[in-house]
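The data below hold one chain only, encoded as C-alpha cells and taken in the form predicted alone.
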Amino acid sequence: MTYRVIALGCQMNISDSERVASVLQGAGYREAEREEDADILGVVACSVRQKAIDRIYSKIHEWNGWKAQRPLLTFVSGCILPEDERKFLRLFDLVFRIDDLPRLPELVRTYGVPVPVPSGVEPQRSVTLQHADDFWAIAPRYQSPHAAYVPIQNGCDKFCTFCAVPYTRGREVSRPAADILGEVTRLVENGYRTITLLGQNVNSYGKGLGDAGSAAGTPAFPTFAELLDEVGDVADTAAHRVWVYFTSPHPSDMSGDVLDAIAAHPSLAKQVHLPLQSGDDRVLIRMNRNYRLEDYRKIVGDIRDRLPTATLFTDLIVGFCGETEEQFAATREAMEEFRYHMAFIAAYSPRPGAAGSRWDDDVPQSEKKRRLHVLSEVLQRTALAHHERQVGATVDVFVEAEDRQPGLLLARTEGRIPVRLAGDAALVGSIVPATVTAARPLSLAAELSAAHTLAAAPAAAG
C-alpha cells in the first residue's frame, strides 16, 4: 500500500507534511513517487490565502475523478477554518485536524484500508494529542536531505483583521528550547546545509511562558534572541558550511538582541523576512498591526546599520478594506524608500472569521490587480538595482537543484536570491563559490568560481 502527501500553504505547512509523511510510514505504508500511484492521497491544506483552498478543490477534483477507476482513499488536514472544514467533509473521505495526526493509522484503518504492518513490526498505536509538544516530538520525514524546516512556535496572539491564522492555529505556543536544540543538532550532524526555524510569530517565542518546564535551573523557553544564539553555537561548529534562517518576524516584536544575534553568528544567514503588510498608518490601524510606518523605518535603519550585508524580504496586501488610491500611495513610496530585495505581495481576499471578513470589500478586483502589477513594478526596479551591484562579484551559493534545463543548476545566495548557473548534479547540497555573469529584476546568473572546490554532497538524514 502506498501514499502520497501534497501540501499547500506556507513553509508551516511542508513542515506539518513531513510529520503526516512520517506516520503514515511508521504505519507501513510506502510513499508512491506519483500521485497516480498511490493508494492514498492526502492534502495538508491552508486556509489564509483563497488561492490555496482553490488549489485543493482542484486536486480534490481530480482524485475524486481517479476513483472510477480504482480504490482510492482521500484525506485533508493542516491550517483549516471551520468554514472550509465543513465543505471539505463532503468531498474528502477523511477530515482530520492536525493534533489528531497520530490517529491517522486507526482512521484509515476504521475506513476499510488495511494498515501493512511488516512481518515482525508491532503497529504503531494511535494516540490522541494532548499538547502541541506531543505534535512536535514525531520525527519528521525531511522532503531534502539538504534543507529543513524546524517549527519553533505555532499559532498567533495579534489577531491581525486580514488573517485566519488564530482561527486555524490557534494561540500561540512555545516549542521547548531543548527540543528545537536536539533537531538542530542532529541535522548538522547529518550533514544539513540549511536550516529554517518557522512559526506565525517567531520573534513572541518563549513569550509569557516563563520557565515552565525547565530542567536544572535552565528555562525551557528563553527568548527569541537567546534560542538564536544557542542554534547558532550549534550551527557554527559544524564541520561543515550551514545556514540558518527564520520566518516569520513581526515588526512589533523585533528587538536590536535579534539583530545581534545574527550578527555575532557566520552561521545564521544574512536575510531578514519583515512582513510591512501597508506603508499607511491608517490602514496599518485597520488591520490591527500595532506599529507604525516609523516604528518600522526604525528597524529597517537597525537592520541596516547592524547587518549592511542582509537581504530584505516583506509582505504587502493591496487593495485591503476601505484602502483609498492616497493610501495606496503611500504603500508604493514606502517600497521605493525601503529598497527591498524580494516582496511576497496579495491582493486582499476576505477569510472567514477574520475581523476584516466583516466589512465591505470594496476596492474592486480590477484595481486590486492594477496596484499589484504597480507594486511589482517597483519591486522590479529595487531588486534590479541590488543585483546589478553584484555582477562581477564571487559570491557563495547553496545549490538547491538541478533545473529543468540539462547542464543547469538552482542555486540561492545567503541572502535567499535565486541564481542559476552551469554545473554538475553532484553539486546539489553544497555551498559553492560562484561569479555573478548577469542580473535580473528577481534572479542572478552566475558560473562556478574557478577557485571552488567541491564539496561532497550531505549524507541523507535517516
The other form holds:
Amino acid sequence: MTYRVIALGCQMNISDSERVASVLQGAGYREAEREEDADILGVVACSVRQKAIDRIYSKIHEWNGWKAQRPLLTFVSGCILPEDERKFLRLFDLVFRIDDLPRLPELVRTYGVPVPVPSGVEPQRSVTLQHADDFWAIAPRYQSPHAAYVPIQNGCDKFCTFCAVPYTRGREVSRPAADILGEVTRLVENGYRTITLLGQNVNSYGKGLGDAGSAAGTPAFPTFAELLDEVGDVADTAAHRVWVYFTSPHPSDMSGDVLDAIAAHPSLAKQVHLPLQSGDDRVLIRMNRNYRLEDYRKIVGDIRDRLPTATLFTDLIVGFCGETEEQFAATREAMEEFRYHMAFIAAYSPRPGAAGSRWDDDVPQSEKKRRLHVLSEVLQRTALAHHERQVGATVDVFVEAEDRQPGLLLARTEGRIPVRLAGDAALVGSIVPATVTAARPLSLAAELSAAHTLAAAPAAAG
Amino acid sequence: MAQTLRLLSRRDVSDSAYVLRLERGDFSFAPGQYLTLGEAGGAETREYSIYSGMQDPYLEVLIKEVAGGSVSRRLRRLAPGSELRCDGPFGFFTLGNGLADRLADEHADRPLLWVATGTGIAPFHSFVTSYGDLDYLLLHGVRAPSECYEREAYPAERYLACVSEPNAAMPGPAEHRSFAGRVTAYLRHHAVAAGTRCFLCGNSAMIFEVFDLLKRQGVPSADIAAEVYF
Ligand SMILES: Cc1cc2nc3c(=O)[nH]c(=O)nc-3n(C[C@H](O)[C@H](O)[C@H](O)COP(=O)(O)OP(=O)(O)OC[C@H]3O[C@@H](n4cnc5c(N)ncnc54)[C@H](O)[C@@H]3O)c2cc1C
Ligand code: SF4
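Counterpart to the form predicted alone, namely the form predicted together with the partner chain:
Let us now look at the entire complex, which starts with that chain.
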C-alpha cells in the first residue's frame, strides 16, 4: 500500500505532514511518487485560511473523482475548525486531530471494516482525544535533507481575538526538552544546515510547568531561553555550520534572556520574528495582545543593542474590526520606526471561532487593500535601505534550491533575506560565502565567492 | 483544562442579566481571568469573565442575554443539573499577572481605578470577593439603575454608578452614590491621581474613550489594562 500526503498552509502544517508521513511509513506504507498512484491520500491543512480551504476542496473533489476507478482512502488533518471537521467528514474518509496522529494506522486499518454499531451511530471516522505525548514521540520524515522544522510547542492559550489557533489546535502543550534536544542532535549529525523550532507561541515554551516531570534534577521543561541555550550548545559543536531559527514568538514572552541566548551562540541565527500586529494601543487592546507599543519598542531596542546584526521580521494586520484611519496611521508610523527587514502583512478577515469573528468586520475590503498597499510600500523602502548597505559585503548564504531560471540558485542569508545567485546545483544544501552585488526591495543579488564558483559538493561546503 | 461542569443554579440580577453558578470541579484561576462556556455537546462556546471569588467552592459567571444572541440566550434557559462545556482559565486581566505583573510587584500599594460597562463588572466582582482590602474606585457605566448588578457587594464609597440615561432615578440603598452621565464624563471632571493603576472592562467604545482620556491625563499606557467584550 502506498500513500501521498500534501501540506497546505504554514510551516506548522509542513512539520505535521512530515510526522504523518513518518507514522504511515512506520505502519508499513510506502510513499507514492505521484498522487495518481497512491492508495491513501491525505491533506494536512489549515482550515482557517480561505485559500487553503479552497485548495482542500479542489483536491478532495479531484480525489473523490478517482474513487470511481480504484479503491482509495482519503484523510484530512491539521488545523481544522470544529465546524469544518463536520463538513470534511462528508467528503473525506477520515478526519482526525493532529494530536491523534498516533492512532492513524488504527483508523486506516479499521476504516470500512464492517463492525456492528448501534443504529444511528457512525463508525469511528474522527477522533478527538488528546495524545500530545504520543504525538511528540513520532519521528518525522523530513521533506528536505538540509532544512528541518522541529515542533517544540503546540496550541495556544493567548486567544488573540483575530486568531483561531486556540480553537483549532487547542491548549498550549510543550514538548519535553529531552525529545527536542534528541531530534536536534540527530538533525545536526545528519548534516542539516537549518533547523527551525516551531510552535504557535514558541517562546511561551515551558511556561507554568516549572520543573514538572523533572528526573534527577533536570527539568523536563526548562524556560524557552534555557532551551535555546541547550539547543545552541548542540548546534555550536556541529562539524558544519548550522543556523537555528524559531517561530512564531509573542512579544509579551520575549524576555532579555532569550536575546542573551541568541547572542551567546553562533549557531542561533541572528534573526528575530516579532509580530507587532498593530502599532496602535487601542487596536492591540481589542486584539487582546498583551503588550503596548511602548513594551514592543523596548524589546526592539534590546534586540538592536544585544543583536546588532539581527534582521527583524514582523506580522501585521490591517483593517481589524473598527480600525480607524488614525489607528492605521499609528501602524504605518511604527513600521517606519522599527525599519523591518520583512513584514507579513494581512488584510483582516474573520476567523470562525475567534471572538473577533462576532464583531463588525466594518473596514471595507477596498480600504483594507489600500492600507495593505501603503504598508507594503513602507516595507519595500525600509528593507531596500537595509539591503543597500549590504552591497559589496561578503556574507554566508544557505543555498535552498535551484531557481526556476536555469543556472540560478535560491539562497538565504543568516537573517533569512532571499538571495539569488548563479551557481551549480550541487551547492544546494550548503552554506557558502557570497558577495552581494545588488539590492532589491525584498531580496539581494549575489555572486559566489571564487572558491565556490566551481561545483562543490555540499558535504565539503558550509 | 476543558471539562464538563454541572449547572448548580441561576439567579436573575435584572430583566436581562443573570448569574450562573456552576460546580467548581478542579478549576483554578486568578481573579480577572475568563473561561469559555457552552452547552455540553453543542458546537458554540463564548468567553465569560469569572464573577466568583478564588476561594468560593463554586464558579459563577454574570451574563447578559443579548437580543438576537445565540449562546447567552440558550445558557439562560438551561435547567439546574445541565452539563456545560467549560475551558480555561484564560486572559491576562489580573492584578498580579501578565501586563499588570510588573505593576503588581512594584506597586502593590498604588490606588486602583476600575471602569466597567454592563457585565464588564464581573472581573471586578471577582477581585473584591477574592482579595480583601483593595484601595479601588469602581466606576460602573450603566444605561439605567437596573444594570447596577449586585452593587451591595461593594462598599458604598467605592462604587459609583455612572448612569447614561437621562432622568433615570436611582432607587436602592441611599448610601450608594450615582453620577448622571457616562463614565467618560465623570473622568473628565475627576482626573485620576498620579500613580493610579487603571483597569477597563466591557465594550470597546467605552474602553477606547477612557484609554484616550487617561492618556491625556498622563497615565502611561503600561498602567492601563483592558478586557474587551465586544
Ligand atoms: C474575554 C471576553 C470576556 C467576556 N465576558 C463576558 C461576561 O463576563 N459577561 C457577558 O455577558 N459577556 C461577556 N463576553 C461576551 C460574550 O462572550 C458573548 O459575546 C456574549 O454573551 C454574546 O454571545 P451570544 O452568543 O449570545 O451572541 P452572538 O450571537 O455571539 O452575538 C451577538 C452580538 O452581540 C454583541 N455583544 C456581545 N456581548 C454583548 C453584551 N454584553 N452586550 C451587548 N452586546 C453584546 C456581539 O458583539 C455580537 O455582535 C465576553 C467576551 C470576551 C471576548
Ligand atoms: S496570534 Fe495570538 S492566539 Fe494566535 S497563535 Fe499567536 S498568540 Fe496564539
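Take the two forms, superpose them, and find the largest set of C-alpha atoms that agree within 1.5 Å; that set is the rigid core. Just so you know, these numbers come straight off a predicted model, no measurement behind them. Numbering follows the first chain given and starts at 1.
Relative to the superposed core, L444 undergoes a Cα shift smaller than 2 Å between the two forms. After superposition on the rigid core, displacement of the C-alpha of L73 between the two forms amounts to 2 Å or more. E402 is not among the residues whose C-alpha shifts by 2 Å or more between the two forms once the rigid core is aligned; its shift stays under 2 Å.
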